[in-house]
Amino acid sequence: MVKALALNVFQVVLLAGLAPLVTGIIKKTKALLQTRRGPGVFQPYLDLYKLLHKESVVSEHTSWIFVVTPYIYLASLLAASLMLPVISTAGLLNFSGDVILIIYLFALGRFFLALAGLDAGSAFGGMASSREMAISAVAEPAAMLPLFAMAVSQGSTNLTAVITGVDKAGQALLSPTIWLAFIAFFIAAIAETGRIPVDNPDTHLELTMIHEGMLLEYSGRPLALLTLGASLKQLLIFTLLANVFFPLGISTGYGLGSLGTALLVYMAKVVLLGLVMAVIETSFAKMRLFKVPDLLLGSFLLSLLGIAAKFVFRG
């Protein structure tokens, strides 16, 4: 017991770790693509720092949800990465159902993010709130639907006995369950990411923000707060789509040697997936919110098909 709650502890301490670097190398891959030499790779790093020693300036006007947001999104994020397999399937915090937790931890966060840009008043916050909602409406049961896929497959909601089971699975990169529902997944992440096509993460344009919008009356240290979340939810959904769908590497164990092999290829993973969202994020324009529903939609008929295909082909 004492070995497999250090490993969750350790999962949550690398993916709280990693997670900034992970943003890091996908806003330098982004600015290498439009031929521009961009920020560090370790840019996120410095700019967390930065913040945690500035002053934060709140506003007169604002109640206690706008203070206690930035913990609550944090912490909401950091009990999910308790519950994930990151480099081991053998964790402690493992139960039945923790599939759909770990998508509501995700929506708990949104709804106290979306409720502390409409606490401090601003047009901005207000408008970025009401968008997160808009959008969050179809995008949490095209995130959810996909695992809701894999877990048909498998025969459970259990994370760890998912990936077990689909990492037993001889043929697993051949099934249509699998790769339907990972590009259901993949097209919903890029909204619960919020970067193009969906949303900009690179701007504060009134008429193109979303997230960012929410987040302009924050400073200093609850901006890090949220910044690092932010983060660390990007990671989270990045290691969802590898080692649910793929999980190829990952350990069964606590030998160091299993683990540090995992961790290797979980960070390749990762970061190949970085890649990805990079390239799509530079070879695809901004969608108008109102065509955003359509391409959720999308991703919502995939994993109906995905869910079609595991009685049709048997995979």
Second form
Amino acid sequence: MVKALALNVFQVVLLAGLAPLVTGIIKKTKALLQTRRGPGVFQPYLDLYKLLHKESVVSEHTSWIFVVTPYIYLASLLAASLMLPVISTAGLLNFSGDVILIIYLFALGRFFLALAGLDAGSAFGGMASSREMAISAVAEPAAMLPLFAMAVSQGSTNLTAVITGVDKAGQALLSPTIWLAFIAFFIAAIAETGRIPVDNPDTHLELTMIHEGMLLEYSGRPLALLTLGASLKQLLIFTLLANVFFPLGISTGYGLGSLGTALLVYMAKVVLLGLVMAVIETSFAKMRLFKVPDLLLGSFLLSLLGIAAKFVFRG
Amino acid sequence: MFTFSNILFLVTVGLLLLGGLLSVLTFGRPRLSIISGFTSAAAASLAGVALGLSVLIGGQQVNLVLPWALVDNSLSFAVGPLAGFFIIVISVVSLAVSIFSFGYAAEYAGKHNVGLMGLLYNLFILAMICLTASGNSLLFLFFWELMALTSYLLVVFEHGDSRVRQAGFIYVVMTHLGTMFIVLAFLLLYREAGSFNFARYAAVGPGLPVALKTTIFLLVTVGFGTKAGIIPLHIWLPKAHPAAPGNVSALMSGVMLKTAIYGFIKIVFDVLGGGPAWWGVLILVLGVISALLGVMYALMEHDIKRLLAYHSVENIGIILLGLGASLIFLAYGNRALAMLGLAAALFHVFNHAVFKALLFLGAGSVHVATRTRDMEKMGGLLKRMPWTGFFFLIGSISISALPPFNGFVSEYLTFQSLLQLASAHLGPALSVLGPVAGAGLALTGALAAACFVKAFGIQFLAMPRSSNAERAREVAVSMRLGMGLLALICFVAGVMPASVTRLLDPVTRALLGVSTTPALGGYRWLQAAASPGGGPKVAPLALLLVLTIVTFVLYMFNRLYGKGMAVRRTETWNCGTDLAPNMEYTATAFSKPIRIIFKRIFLPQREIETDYVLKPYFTAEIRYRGSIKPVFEDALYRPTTRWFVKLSDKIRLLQSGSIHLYLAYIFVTLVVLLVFAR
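So that was the form predicted alone. Now I'd like the form predicted in complex with its partner chain, please.
And the full complex, kicking off with our chain again.
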């Protein structure tokens, strides 16, 4: 019991500690692909450190919603990380790690962030909230259907059950359902993590930003919490991509050896995903806002095919 | 005769009658009238909760045959587990609404007859409780009508306004149209059973030929569907709710719609015992359509009560998703999974009753404080009405199905029953339909969240957009208490779902012969399983604990680390100009991206008129008007009414005004009757 809880806590610390690094790696890769030198991969940590030492400027028009939002946003993501199998499927709280719960915990954070965007009364925040909620309305079903496809094929929505099931079957690379669902979820992941071609994480140009627009009124420590939260959410989605579809190498117990191997394999998978994301970001231009639903509709159809593929290919 | 449950039932009914009577007798003294009327209603609701608990937990059913029976035991009351559960739902909501009404009805004192409101209010609750308690279909119809008429009179309570009268007219026409189908279904059953008694209905129901069963099923789907507001029978909802006073909207949307769900479950599950699988598919498809279109139309509204009314359509759709899945499983004989779907639907009945009543009470409070229902004229209310705002936020989170509140629990169970359609190996079509319906539910949930970010954000956050909003003050204590009670229930049912699933146990055992505990888990976790052992789980209590601990740790870190929480308060940066309320994002603007994404559904129309001082450079005035096409009114209702009016014109030829002709009609009718109906 203590061991299982310790494993959960270790996984949370690992995710929270690793999240800025993944963001840094993506940034560095993008810079190199654009033939810039770019900041080092540890820059996001330095940014967080800097923000922690700055005073916070809060608009006088805001209410308590603005104050509590960073806590709720980060807490809901940390709660999601506690229930997710990262390097081992043997955590204490994994029994509650349901894909529906995880997606709705993301939604809880987003709900408050969108409210905070409206709270200061500035049109930028309102515009960003409005766009975020519209995009996420289409992205959420697109993200859930591929996970449902996996859940249905394993007979449970519990992540541990899905991961163990896929791992045991051992034919992940051969099944069309998994591949179609993976591609579908990857597209939805681009929208959920706010990356090009859906949103641009580097911009502060008012008319193009979505996620950054909601943070516009934040500064200092609350901004640090929200920035860490955004990185963590990205890593959580990468973890879902890496573990649900290709659980190769994940440990099933507490053995230090297997945990170590699992950690290395997990990090390799996540860094690989980050590199792929950087390549995609560099090779595409940002889409027009109202083309995004078409992209997500494509993802939706892919996962539908994935579900149907079960009957066509008996996979 | 005088068992505990029977006495509680009589006390509930007696208190409601007494309250109505006292209220109307003292109408000359509004304060006294309000106190007597709503105190009785609150006490009756408490008795109603006790009655429901006594039926469900005590296991003692109400069985009351009044001695002055006319035809065929027509005055018999029978409260089984299903009725007991619905009586709890009705009573819990009416308790909170009655407490709220002390302060709210005082707003009407002097302007309208509050004594009349007290009478109608008590009779309305009486009708709802008695109709669920009816032991036969005649009595059911009597109270169904009483409910329709009292609610109609409450809708047109502010009858000085012609729009209110028109809304009331549409409501009363639609509800009677629905009643017609229900009467037909009941008469068909009477022909087979030879009695109006529900128990006799249930005895013959399952053995009926499939064609007859299907006819009855379709009739009750349309009949009860009209009252529940499933699309396309929903058009009265967004008209009637804004017209009615706030406390009445809360009751109508929170619980009156649920009596239709009660009637549907009673006939389809209890009497007919389920049917072919396509029934379930039909209900499922109707559910997806109602849920999606309901939430989409809600997003386009900026009248807060119309918005909430459309959300009722959405939530009835979600309830139908659970019921549909349950009917499919029942058709395949998988009663354990049918229980999951039914429990999900009934849990959502409870949840929607609580959070929708809460939101309508919130809207009523805001209306009292600002004298407007237009969200574009609000803003900044959270600072002026902190309690109302907090309770409205809880309602918004609950209806958006976010953990750890109650809406999440029932939607989770609904998701699981839809996914089980795919996992249970019922064939390829259903295996695809289940997850797709699940994705439809996910889209509904996400759109509902968008809608409530708008509803809460525009009303309560940022700066006031009108002087009315600026002058708003917090409402009376009794109103806050009523909302607080419902908000508390949202929270408790969210973190301890077992408190509701335990109540559902006798219901599912009576209808399907399957127990909810331990299949749905206990206090530590919620489980969605066909068998007690496995199945996916979530632990709302542990989640709450984790969220609290993590938030506390983050907060302490922020306080103690480094310089602590240095905060400078200053105005919002606005590109160097002063921020004014008309620069804030509006509700219409907020929903614009969604209006564009789903433009094939909304068919938005807009007109822009520009007046120039000097064309084309200097504009004097730009007028913008945007609307969405009312598809159902244009394509379905208007042609039907036009056709109906034409037909009526033709029939009027018969009415020439000549008494001789009328006598001839009577004679001919008599001859025809003598020939054919000897």
